[in-house]
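First, one chain by itself in structure tokens, the form predicted together with another copy of the chain.
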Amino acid sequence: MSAPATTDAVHLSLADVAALTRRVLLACGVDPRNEPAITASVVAAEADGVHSHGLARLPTYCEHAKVGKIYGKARPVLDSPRPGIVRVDAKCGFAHPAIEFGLPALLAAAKAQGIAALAVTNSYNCGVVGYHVERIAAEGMVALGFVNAPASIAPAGGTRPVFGTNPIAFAVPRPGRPPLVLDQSSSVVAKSEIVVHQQRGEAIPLGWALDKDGNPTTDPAAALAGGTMVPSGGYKGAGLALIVELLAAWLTDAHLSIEASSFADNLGGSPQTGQFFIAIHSEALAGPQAGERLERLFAAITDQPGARLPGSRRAEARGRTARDGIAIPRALHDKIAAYG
């Protein structure tokens, strides 16, 4: 999530971002009718400074969109085992046009049902999660999102990896505001962190990451060449991490973590991870007072000096980006552009 450095930078504005996305991706091989979606979960990244699943991301689609590890004309497909059960079946394909398929659905199911879950299986990589937690808030429903990835977090007192960092992501409603999102990963870091730190040549903080033999590292190889990422606040966050598991790998029928391929090379065929999502029709639960009543708890939080909202620098990114754009190292831009 940190700015490149401008000097040696490509700058680009949000739809110069949106083109070269599209460019490469059709250029891989992507089916036009998934290709859409994809772009839009990276700009959308890119707008809000999360540069980790933005940009970042896109040499590694295209190349798993080349080689199969990604099956790039997938289309997903759809059913309804329940009212309240929406369920897409990714079929390999990229998570984003799984997700976008099933949200209609999930949509309609939780407005008439009062709350509803989207489980996506056979899926992949699906970048922020709060950015398809806060578009099932946008059309005014409370949204859970659940999502599994190959193992890197070992167990309470264990030394392997058994679970992702299995992010979890909410999203609320706000009058007249965008959602409220928060989304969190169930280590003390997302992964992508120790990535940045390896290829930037830096040592990571000690408590982020464990080498092979559950000792505390500070080298970004030891913790990526079969160590693992360090739950947050210890048991707590493997035990968060199993529910997540539960819920987004063993419920949708996808790959478990320990099953799943990795997200960064081009080995193991498809990861085939999932995704569970779940949507609340509030306003069936929450009173006449809703509104006010979420305002006031959220004035609790920022009347505190130093205390801010979840999501409040990506809302301030959002506006940034807008006007001025991105700027991405020259390096990225180009092994970007080689696919296209």
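What would the structure be for the form predicted on its own, rather than the form predicted together with another copy of the chain?
Below you will find a single chain and nothing else.
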């Protein structure tokens, strides 16, 4: 997603993004112990150029904390029902501190046993899923993440939404380099990208979404008002959404996508969605030449003209935003600042 045009835009450093996010979250009643995990996720999204999950999400976070759709002071509760399984109840609060609370236990279990899983229930939107699996991979683990969301995708052959955009993310550690991260939704594009287009007054590309009557639309408002998202790869995307639903919602005892209230409005109670992470100790399986073999595979990709590794654009964005900061529409900045 490109940054907005420089006209009528506000330029911010990443430190500015952090300060603004922290100020408005605390002003809206988010517990000081919960705020850092949310702020870090917002800053990381902006640093990586994933603006749809950065400051563009912040007004919704603030609004939901103010009206009580999300309990900003919730403290997650952790237990381990079996060796290798870590469970965190987000208690209808933000997902970020719940995941943050569970990661140390997940990593400890995976290092001790070779593989472990983290199930987060009664949760909320967790931002960029790749952000969470990257932190697991940074500890030497192969990581998988699955997240369900309120229903917006119809099943194969159907017309009524049953699954959310239900993203899946994967990360693998690389010796001496940041982990390789793949992050994709089950739909052609994440729903938050449509929200960003609406905030900027821009049309969406044809093929992203359907309106409430099932017709292709370029109007973001029509897509968000009872419309549906187009699954990635047609039936294949719907199948992926089902797999994610089973792991992130059914297995975690969270709300199914058809039961979850919207992430975008103040109606209904807490969405109570779920997240599910798997960590695998790569050194225990991949052998002593694991790093060399991994780079051989990646070189076979990058040595081809025009080919690139997934996540390479994100790495480029990090360098650029660290140097130049970001630009957001002034209307969005003013809306966020008003919460403070």
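All values reported here derive from a predicted model rather than from experimental measurement. Throughout, rigid core stands for the largest set of C-alpha atoms superposing within 1.5 Å between the two forms. Residue numbers count along the first chain shown, from 1.
task = Please check if R200 moves between the two forms, taking a CA shift of 2 Å or more relative to the superposed core as movement.
result = Yes, R200 moves 2 Å or more.
#### Entry: A143 C-alpha moves between the two forms by 2 Å or more, core aligned
No, because once the rigid core is superposed, the C-alpha of A143 moves less than 2 Å between the two forms.
Checklist entry - Honestly, after the rigid core fit, is A98 moving at least 2 Å at Cα between the two forms? => result The answer is no; the displacement is under 2 Å.
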